[in-house]
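Let's start with one chain on its own, the form predicted alone, as structure tokens.
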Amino acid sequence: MAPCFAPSVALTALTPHASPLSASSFVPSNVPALQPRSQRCSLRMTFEAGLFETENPYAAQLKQTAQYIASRGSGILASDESNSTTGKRLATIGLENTEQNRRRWRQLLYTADIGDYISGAIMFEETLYQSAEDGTPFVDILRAKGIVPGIKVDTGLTALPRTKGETATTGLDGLPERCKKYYQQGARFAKWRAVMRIGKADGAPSDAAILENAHALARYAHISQANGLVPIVEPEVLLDGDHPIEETAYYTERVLSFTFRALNEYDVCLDAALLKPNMVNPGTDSTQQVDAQTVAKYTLQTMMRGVPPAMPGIHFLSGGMSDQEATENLNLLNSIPGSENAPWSLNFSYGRALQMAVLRTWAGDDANKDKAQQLLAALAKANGEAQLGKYTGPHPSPGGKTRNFQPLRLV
């Protein structure tokens, strides 16, 4: 059989609001028409043929916003924690879960001096909507700052049937009707997390929850990517349990493999989406705790294996890590040998190991905002310089060294 390939042509960047090429429009004359999908040879995939870039409407926008979020030297503000759980943590300060308590919260967190070292916000569908007290919305507040609006679009986590209390992700209904709203709200990229754990005793994370979690994130992404949104896909492997940090590594591999073959399956362009994993750490009832030089070892080599290099940029979760050791980890991981060769941006998306010490600072008191914001100024700055490898301390954050544990919640 003769070998197929896409046709080599310059295409004309596309505006949201321009409407997308025919396919037609960049085959030579002498080329025969498409043949249907299943007959195609292997290699050609949407991002390989040149179709996203047609087909799509948003394609250039899409791939410009991903870049920019994995600028160098910045990274990503998970502020997209649901109301139960903000309720949670308003809780510890002492304040009532109020739809105006948590716009105070957040008000705290966008209007503060971040821009140099934040360039993406994410946020919850809630606060997506809301505005400060005098009026400017949230999303104008961040893009003054060069900041880019996200929203968290899954609607959290159910349990699997038929496994040992593994989890699948909710959300994909009515999804691409949310994602026209979120768009013209002002978010440019998504959110969707999935979660596996580690067990020995029951197997997890099973093949059944792998594919599952894998077939979501990659249809969520699909579905994100035709209505304007960058995808940021989340398969998040659990801290949780005693097993050491090379069964870290197989098993965060492992889930990569599925969730990049399921991404391809659905044409996700990869250029136009980022990554969310964890850092390859041990189990935190492991007896076999390492340092972070081996961490950052074992967190590369897994990328290295698993990632392909069209992605612009990995923005790895804190996933209970301490301030800290999120902070030291991110660092050495863009500063190790063969750190250099990384094709995208090594980078992050914090949510606890930027937030827990700044709401603590500010307890619900604006008597406290100035010195909260400033905290959280010096926290962006620490990973931003982390993310160049050029973090030399000492930590902002008074009580750094505390892992931010949080346990998982079903829908």
The other form holds:
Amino acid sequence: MAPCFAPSVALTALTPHASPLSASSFVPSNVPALQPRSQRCSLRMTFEAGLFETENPYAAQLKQTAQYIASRGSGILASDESNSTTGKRLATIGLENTEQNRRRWRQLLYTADIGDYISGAIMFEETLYQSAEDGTPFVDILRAKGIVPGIKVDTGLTALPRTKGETATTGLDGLPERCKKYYQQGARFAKWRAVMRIGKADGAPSDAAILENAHALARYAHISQANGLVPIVEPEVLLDGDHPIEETAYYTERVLSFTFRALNEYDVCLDAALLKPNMVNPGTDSTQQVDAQTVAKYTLQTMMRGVPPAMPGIHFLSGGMSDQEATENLNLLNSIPGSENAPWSLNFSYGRALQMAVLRTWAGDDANKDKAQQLLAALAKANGEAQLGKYTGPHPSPGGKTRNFQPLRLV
Ligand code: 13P
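Moving on from the form predicted alone, please list the structure of the form predicted in complex with 1,3-dihydroxyacetonephosphate (13P).
Up next: the whole complex, starting with the chain shown before.
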């Protein structure tokens, strides 16, 4: 892998040290004896300069953007639901799935007073090109609040052949051209969601699914960086299932390991990328009872084992956790012993945990708009405080303990 941030330095050979053990003393005689390290490989390598810095014209901007989004005390509003998913959400408040209603909903979100606690907003393609009623483009509204506009660039899920209902993510075809257009429109980061599930009975996640998803994430991340967009890499291990928390921890770690291997293979510069993983919870149908401390402990352990320190931020998805759980778990993650050693910001990129209560409060009636916007601002503040480990409650979400499950969505 080409180093993404290598100073111009010559690594001269390390001094080979004599081993106290003789290799030949404990291996069969037909196995060649180990050679001294200096003869096995040349340790003299010259890194002229990081390829990323010399070849990518956006390098400095990408790193700055990633760091900005991962700033302490603020996180991401994930508002990139496809038209079909948005339609299902609008139906719950009796609104028709029209372009105008989707625009009204996003206008409510983006014009709320959230700039102090939200550093990035992920948008769906239609929304990236929409404007508020007064004609101001949404991207300008966001930028004026210090919120970086982002874009979902995958085009949804498709069944992965020869697996039992596992999925691959689509959207690589034409991606460079789309990224160029999105950059021109003001987007500066890009999301790709890969989905894996745990199922003991059918062996999920299969290696095929993990490899396919890691590969697609790496290809998209490379294309995004080449076109000026910070990739927010999302290898989601779903909460669905009856497995205990230890299994979620194991598979999340395994998925992260494959993902970072693939990112390295494709020369993705981790300083200029963000991660969007799941928190480590027991499966939703598990009988295992765990407290928030345990979720935080396993989540931190998994991230410490799996995520290189070069990455500026880990932005967790809410994944069906209740609004309150999402905030409290994040707060604990940032305050339990050991969290002070985390090299990245442990942060949020919540969709449902920031939006569902706001949608219910609005109920499609603009007479409720101020109240709904105040709730969104309060939720953003609570999660911003949780990022600092300083959230004290009470939680602003009415009915905030109800989980936000939804069936696996294919678009
Ligand atoms: P949730 O927080 O609702 O899981 O959504 C985050 C997201 O962007 C999933 O792709």
